[in-house]
Amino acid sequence: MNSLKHSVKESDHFKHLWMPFTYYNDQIENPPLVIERGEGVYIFDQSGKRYMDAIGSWWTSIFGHNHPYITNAVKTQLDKIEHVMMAGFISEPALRLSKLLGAILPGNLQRIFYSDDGSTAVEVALKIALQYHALRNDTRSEFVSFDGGYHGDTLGAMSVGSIPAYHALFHDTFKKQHFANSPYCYRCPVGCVKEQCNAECMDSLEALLQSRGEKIAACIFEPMVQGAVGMRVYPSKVLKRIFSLCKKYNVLTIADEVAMGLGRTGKLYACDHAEQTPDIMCLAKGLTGGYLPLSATVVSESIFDEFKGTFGSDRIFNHGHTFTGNPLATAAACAAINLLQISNIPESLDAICRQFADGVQAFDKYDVVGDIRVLGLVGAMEIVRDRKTKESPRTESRFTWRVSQKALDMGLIIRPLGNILYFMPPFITSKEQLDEMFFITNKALKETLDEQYTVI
């Protein structure tokens, strides 16, 4: 343990912290690094040591850290006003963002409701769907989602999530919705082979809609990639069938593009892979380039029409957040949207995406890598004990965590998701930096495998 970690461990400040997604013993034995600054794809701790941020600080820093264009936009706004409530008032950057975002939204998605993060964007979407049906004198009040889905950590968002470690306790206590099979190609729930798949996994969705369709307000899904469960990439034909079934049974579609929207998958929106537009879409994470919390729930004009009311009617969306449309956050988002267009994203990423895919695929040489998943600048490998049986590693081996700790010591951040090692590098990552990322990961993986006590 280096001296910096000792200083944090012994600090009076550290004893007051409750770290997210972190076991207490881990934070004692491996105290958090104190990060002083960032530059491009790198962050630097107080000792000056450099780390490549290969997961974009929880998938947000799409243009890297401390990008001068976004930084200047926030600094300029800070000299004007830091916040104004969005009730009878609106700041210039919040107004400008609605125009910039509106110009790149797909199909007829034109109405934008701002909130704070991905979870609150989902809460807004669920509430809009419920109230939309109520305003139409329709009693639909249930939702359908998918096993392995993750839509946030607030109670409404958790009700449509289905990752046992995150949700089981709360499903036993609070409302639980309906779940169709996960489109998990490596461990197909209906035994299909990827090359011969006809989206049979979505038969479970059709069965649910057949039995409860008249009660289902909306279907919420992560298009093309189920993220937090382990970057489960699935074929566009599956996404197309989700849209087709929802249309057949007159069920609203909510696309959770919080993680995969705005160029991450090689398309501007993940739904573009299926050439479909949802009724409601949630955006966050990369929306501000990782600078400040901001999300957007966008809906079609036909949904918004139901909320056009006069005083005294129930045609009003009584929902809001203290920092809705915050001027600093929306200024950052305006800069990020401008950068997307100036940089011609996603088209300009084609070459780096090809190199990235080749680099991730190269990990197939390891016997412990059971599956490789790549889409755009999302890459993952699933670690197994046995390729033939697809048996998962023993929980107590903590193999992927040990690999990530070795990588961290070597200057690379690749936080694992269970038995999955994954990469989500910034759009600005260079060829040389990708080579560095894969070199360190290979070294960390090989060293972990070579350790005498390694039992996966």
Ligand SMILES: Cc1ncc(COP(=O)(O)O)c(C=O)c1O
Given for the second form:
Amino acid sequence: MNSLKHSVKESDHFKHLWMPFTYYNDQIENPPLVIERGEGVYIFDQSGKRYMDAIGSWWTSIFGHNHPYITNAVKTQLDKIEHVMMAGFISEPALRLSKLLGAILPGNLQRIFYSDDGSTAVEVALKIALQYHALRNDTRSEFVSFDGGYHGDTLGAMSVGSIPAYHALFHDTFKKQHFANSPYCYRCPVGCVKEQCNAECMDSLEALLQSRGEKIAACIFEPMVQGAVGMRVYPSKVLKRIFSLCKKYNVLTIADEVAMGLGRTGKLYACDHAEQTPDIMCLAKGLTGGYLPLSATVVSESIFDEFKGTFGSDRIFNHGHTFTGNPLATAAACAAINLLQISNIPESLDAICRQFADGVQAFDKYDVVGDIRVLGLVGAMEIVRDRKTKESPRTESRFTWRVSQKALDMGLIIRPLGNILYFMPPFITSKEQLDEMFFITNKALKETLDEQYTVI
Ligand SMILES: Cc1ncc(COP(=O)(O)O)c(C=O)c1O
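For comparison with the form predicted on its own, would you give the structure of this protein in the form predicted in complex with the ligand?
Next comes the full complex, this chain leading.
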């Protein structure tokens, strides 16, 4: 083990740390690496060891680390003002961002409400949907979403999520919501095979909307990929059916594009794969190029119309966060949106996406790889004990975790999601860097298999 890890373990600083999504034992046995700097797709620890960040620091770092253009935008803003409240005042970059973002928003989505992260963007979306109906004297107060869905870790966002490991403990505390089937093609909930799929998994959504439709304030979904549950990529026909059912039953759509928006899936928005525009959309993660926390909940003008009130009326959205529209974060976001445009993203990603897809598909040669899922620059493989039965690895084998630990030693970050190994590389990853990413992953996978095949 790296000597620096020991120094972290023994330091007083470490005693006070509570790490997210981390077992205490792991925290002790594999203390976090202390990262000192970043450059492009790489980050460097205090000893100078280099790691390729193949998951873009939790899917945010779309232009790599310490990109000179974004760094400079934040530095320039820092010399002017660090923060101003967004009530009665607005910072120049927050205003500039509204114009820049407004110009690339789809369809009639034009009104932008800023908050701090993906979870708060979802909270805002849910509250807007509820209040929108209330303002129209409609009592709709429930939401429908999907098994396997993830929308953040705050209570409202968790109430529309359905990943047992994250949500089960709290389900009794939440307001009760409704969950349709997960569009999980590898283990199709209604037994269809991919080639003959007609989005039958969404019959469950139709049944819910038929029985509860008049009570449903909105349907919230992750378009094209259910991310946190394990990069479940699903066909655009399923997304189309979600939209058409919501339209049929007059239910608002909330597209949670927090992870997949702004180019990740090879289109600017994941909803573009179905040529649809939601009523409400949430953006975060890559919005600042991964520099600073910022999110946006965007709505159509017809929704905003309901909130146009005069003093004393209830036509006001009483919601805001201390750091809403923070100047440093919005300056970073302006630079990130500029970069998206200057670099002609997503069109310019075509070649790297093709190479990426080929590289991920090549893992099919391993018997333990049961399913490969790729869309744009999202690539995942589901590990199984047995390809025929699709039996999952034994929990105690910690197979994917072991692969990722080996990869880390070799200088690659691929923190897994359960039994899923995945890649979400920055858009600026070069051909050679993709080769390096696949080379190390292959080596780590092979070595883990050589040591562990019988226990998986
Ligand atoms: C689809 C989706 N929505 C919401 C969130 C929550 O975002 P945050 O962690 O920034 O609160 C995430 C985070 O992974 C996500 O993937």
